[in-house]
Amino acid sequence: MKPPKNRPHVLVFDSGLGGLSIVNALIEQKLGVDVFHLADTAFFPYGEKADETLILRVPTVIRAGIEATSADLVIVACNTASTLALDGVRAQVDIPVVGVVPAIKPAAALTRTGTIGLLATPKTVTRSYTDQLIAAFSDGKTVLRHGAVGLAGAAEAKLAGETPDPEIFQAAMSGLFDQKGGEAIDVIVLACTHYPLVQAELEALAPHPLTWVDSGAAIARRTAHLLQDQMDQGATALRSGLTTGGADEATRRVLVGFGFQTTQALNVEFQL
């Protein structure tokens, strides 16, 4: 059964738990409206999947996640979703779809030594779509890019109340400042949505105070523009947490203790 509805609905899509750092992001907004949040759990991590199976995957469940929230926007929670397969989301719903992309704009006009690091997974440092973002709005500064491994995984493990291996920050740390010019980094981007979730690991091996830019506040502020007609006065009210992945207990223990009302799987057709 569907639910409810007397405000709009706002669809937080990721492959894994990392949209929840933009779900903190509408609720630090305190948009006036009811957020779900779809985590493609059958299918995490996106980022060791082939590109040709996410661009007909993303929105087959993107699809299923509106029909099952009667969603007004949908927002892509995911940088590798959001390079590979938002136009083909936008060509198959007839809501507005936000999507998430590296932060690289307001990295350039915050930096002051003129670089910056950009900390994403292996697959997004090296698509075309991040090289466009770089040309377009790095403004002749330097982006130092890390790969980093495991990183989103380690996200999940401290959700879920778990101690990830410290040797995974160290790694991704030093994947930006061990490369050549490295020790210049004054401001890193973080360009997967589950790594503001481990924001706090990162900064306490930082060689020197660092700003650190991610996309929530912006996709917020995009949310608030193109549902501004429709929202009320209240908080953001969290509805439900789905999964893909049957029975998911621990991401939903994880949606639970994060404020989401309830939990349910949905199952999707999905079919090479």
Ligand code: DGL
Given for the second form:
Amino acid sequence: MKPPKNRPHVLVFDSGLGGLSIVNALIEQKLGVDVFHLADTAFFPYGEKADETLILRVPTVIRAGIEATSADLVIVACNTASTLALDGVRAQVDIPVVGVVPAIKPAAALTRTGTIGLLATPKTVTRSYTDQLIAAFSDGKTVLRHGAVGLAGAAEAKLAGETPDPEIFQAAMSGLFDQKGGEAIDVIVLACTHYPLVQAELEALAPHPLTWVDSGAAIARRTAHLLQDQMDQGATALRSGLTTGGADEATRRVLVGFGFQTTQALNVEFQL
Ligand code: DGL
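Could the form predicted together with D-glutamic acid (DGL) be given as well, to go with the form predicted alone?
The complete assembly is shown below, putting the previous chain first.
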């Protein structure tokens, strides 16, 4: 059954629960919209999956999510998906699509030392889209990249109330600071939507004070701009958290604990 609609429906899509960092930004900026979060839990994590699979999978899941929620706008709240499949998604849906990609431009404006650390999934750091962003927006600054293994999973564990393996945080920070010239990093771009959810754990391991940059606030502003004529003055409402993994109880508990009114299992027809 389709949800009734009085105000814009925004679908926030991620491989898992990283989209919640973007939902936090929508709430902070008080967007008068109804929010639906779709986690592709059956396929998490994307950061270690083959590009050929994701390029087919991401638009398919998003189309199913739009259909189920009557979304007016979709946020692809996943750098790993956006840097690969934004064109594919835009070609297959007829509502505005907001992509979340590494925030290189603001980081280049903020660095004082001229060295930026880019923390993302192993896939995002190697994408040609990421190369192009750096070429276009790094303003001649040095960008040291690290593809963090297991860090998105550690964020999911934290959300589920478990204690993530501290080695994962250590490895993520060492992956940046142990590179040649790494000691000069003064700005870190959190280029995976899961990472703002574990910023405190990363910050505790910082060798010196750092500026942390993520895409949340910019994405909320872009969404507000696109929906400016349709939003109302009320608070951001968290309607439903959708998952693609059949019996994903832990994820559903997190979604309800976060404030979603309901959860829903989404059936996605997908064959490789
Ligand atoms: N949250 C996703 C991103 O922004 C990726 C997490 C994953 O590996 O699935 O890149």
